[in-house]
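First, one chain by itself in structure tokens, the form predicted alone.
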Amino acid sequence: MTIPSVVTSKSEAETSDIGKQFAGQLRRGDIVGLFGELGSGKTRFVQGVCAGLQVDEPVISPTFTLVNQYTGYNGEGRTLQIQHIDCYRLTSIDELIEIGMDEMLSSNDICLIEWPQLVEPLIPDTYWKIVIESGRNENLRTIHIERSFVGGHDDSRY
């Protein structure tokens, strides 16, 4: 299912549902960068993505652990490894290199990265960019979804 590139969410449940729909577009090795201020709904979106990928365990923010790993399944029932990475508390990019971020990003795992702007040098040129903006009221969000191709369009995997 293809969802529009700009979606409005009026609740946490809708943000999760949008993530669940988006999960249908993901393929092995995809990297998703989630941008937005604190409390904007990045983790709620990730929870929806993981629900769409049939993760059957609680999905929580890895703010203090930096990385949570989950097992999910694609539409054909094949196992997928999912890395949920939160870069908010990083003091240097070296911390992620030490825990193997470069290997995660070059693997066939799906990587969901909150606060990716803090580790941009490690992120490949082609990735999904999700920007979540808070709205006028507490629950209103505008979610921008785009496929980012730095240095030109690359459709070799798609």
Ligand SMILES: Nc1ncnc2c1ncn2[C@@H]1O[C@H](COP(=O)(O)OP(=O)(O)OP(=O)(O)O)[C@@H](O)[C@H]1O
Contents of the next structure:
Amino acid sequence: MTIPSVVTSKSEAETSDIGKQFAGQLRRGDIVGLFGELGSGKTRFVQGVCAGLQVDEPVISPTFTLVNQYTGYNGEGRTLQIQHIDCYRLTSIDELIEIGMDEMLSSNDICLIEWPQLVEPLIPDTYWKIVIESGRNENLRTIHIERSFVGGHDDSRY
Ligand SMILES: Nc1ncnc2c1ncn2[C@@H]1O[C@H](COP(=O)(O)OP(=O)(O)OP(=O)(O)O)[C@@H](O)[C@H]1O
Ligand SMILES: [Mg+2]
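Switching from the form predicted alone: structure of the form predicted in complex with the named molecule?
Let's see the whole complex now, leading with the same chain.
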């Protein structure tokens, strides 16, 4: 997958597949922010990412739990911890701190964050920005994938 990318998805299975392909880009400690309206497909995308990282348990929405954790594997078969976070119900930085956002962001875990608007100021440097837009028909989505440089630094790995 070349980055930045703009891809069209015509079904939830396609969105999941795009997430699965994108997972190949991820490295330990990466942060992924998923933007898009309610029901746009952020969780479907995350399910694909987790499939790509060989998570072998069901990936369900953290709507109520706020954070779900999974174990996956990178390309070399090394273990990765994955944090799937949903910030929709959170309204203050204090609440983010309470759920351990600071630790998660500075850890080696992969953080997949739905509704990340509130989190953006806490992101140290660079993150993957995924924006899912709904299309003209019910199943159509446009998915934007890019690296976002919070502090304006260059990130030589990419
Ligand atoms: N192309 C598509 N990609 C993803 N989901 C699709 C697509 N077409 C239809 N859908 C439907 O849209 C819904 C997406 O749900 P999902 O839980 O992934 O959304 P979400 O963005 O995580 O929402 P929330 O903000 O509530 O967490 C599902 O019901 C899915 O069947
Ligand atoms: Mg969701």
